[in-house]
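Have a look below at one chain only, the form predicted on its own, in structure tokens format.
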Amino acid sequence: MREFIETIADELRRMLGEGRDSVPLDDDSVRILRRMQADELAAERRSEISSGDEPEEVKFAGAEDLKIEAKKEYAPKQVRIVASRPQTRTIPDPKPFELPDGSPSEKWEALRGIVLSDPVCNAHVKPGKKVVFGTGNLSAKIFFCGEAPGADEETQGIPFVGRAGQLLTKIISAMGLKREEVYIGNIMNWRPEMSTSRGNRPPTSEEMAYCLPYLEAQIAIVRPQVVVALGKTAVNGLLGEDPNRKMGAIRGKWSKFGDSDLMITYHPSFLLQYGNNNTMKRLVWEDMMAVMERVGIPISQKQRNYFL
């Protein structure tokens, strides 16, 4: 039961990170969620779910940073996903640092050492886990920027090695490239803290601001022609937060980040929610073809017909 509940909570967090602020639920679904929560709370001797005329709140055990509010006047009920501010330690302003003169590899090694030994990064990493630093070709034309590390990433210290990472690798392969030919980094160097070992949450603006100089330095070393922002969290980290920003409106749009062109697309985890939905896959693939054209990678007719 706990694993099932945490899986649902994880999917809600990912929706929230992609800009989704609500999901429709019918009466039966709401009743099922309430019953699941009641069983979980009873098992852990926690207080019962309150009821009344006010909007009813169902709080998942193991997902303390999310609330689900079922508005009674909606039919079907519209469940609003609300993220409460995570309880993390105060994040200081980023400290200035300097990289030595030298080749890109020498600068990258120096930067990697700075990040992996950063006291703030390490203070927010759970015991036995790792700070996550970017990896890939230092002469790459394409720089994929994700959001924050997950459980697999903090275990290995490498970005995009979980399910979403496996899908990203497949996308890169479909572009006619190998993972080693691109560069992959994250907006964050540590997995945002949670009260449980499962699930993820979007990083706060303070967390992203602290890690941004390290990401900027990686981009400056690689000097990619295109940066691909994977998901709304990555966009917020790179361009600054905008409460009116919706992924559906900005996806597939070109922007700029420093000297690099910036392509905005969905995070691979977003595609995982839709399973074999070729419509959603096609949207991301169109974005990747635009990136391929921008950097001069030939596109075959077979590639142009993917997911049609």
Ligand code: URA
Contents of the next structure:
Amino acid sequence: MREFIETIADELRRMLGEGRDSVPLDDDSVRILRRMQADELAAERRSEISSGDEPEEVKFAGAEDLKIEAKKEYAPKQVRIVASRPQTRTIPDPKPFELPDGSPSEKWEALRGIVLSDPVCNAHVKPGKKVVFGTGNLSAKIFFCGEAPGADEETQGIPFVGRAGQLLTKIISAMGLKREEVYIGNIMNWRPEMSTSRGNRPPTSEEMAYCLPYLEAQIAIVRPQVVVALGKTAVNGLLGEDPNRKMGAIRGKWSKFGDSDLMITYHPSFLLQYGNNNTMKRLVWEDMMAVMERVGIPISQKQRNYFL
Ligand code: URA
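Show the same protein again, this time as the form predicted in complex with the named molecule rather than the form predicted on its own.
Below, the chain from earlier opens the complete complex, with every other chain and molecule after it.
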């Protein structure tokens, strides 16, 4: 039973990390989940001295960052996945650092050294895994900013090399560019910790605040004409959190990050959820054509028709 619960919790966390917050379930599955919750609760009650309060929410022990609600007020047969605050160690305030005078590449090397040896970043990385620093062209006109490393990225120490990364690479090449011609970084330099090895969760505000100066320093070195924020977490990291912000309303719009123009678009992992459906791909592609126009990359008629 425990293994079964962990498998479900892992999958739900993965989906949550991709931005989905509900799953369609048939009546039998809802019954089974409710039964599991009841069994878990009974086991907890047996092993704990009750405070006398009736718990309002039932959580799966061992999956404390998730609770599964199948209440009547939700749409029929939709079970909401609710992330409570993840259990993370305390994150200190970011510490000041200085970069040497010199060329962009000397500064970048120095910054990379600071980040890769940062004790707070390293304290969050599991043995055998890596802190992930940005990569790419230091004279790039376009700086893609993602959220945080996932499993593949923390293994290789390179941003965007997993499934979402492969899709980002395809987007870049559809723009007529190579990965080496742009810069790719993340809000976070470590993969947000989870109690299991699979799945991703969005970083907390403290985690983002700790890593943000490192991202800002990379942007200051590259001085891109355009920063592309990939997904809501990147927007929250760059512009500050705003619970009322809706990606559907802000994507495709220009704003500023420092001296750079900021384009907001969907994260490639969000696109992956849509499989072969071209609607979302086209929206992202329109955002990328706006970026191409802004930096002066010619757009062919064939490119203009992608995903139509
Ligand atoms: N998703 C991100 O936001 N960044 C990565 O590096 C990989 C996946």
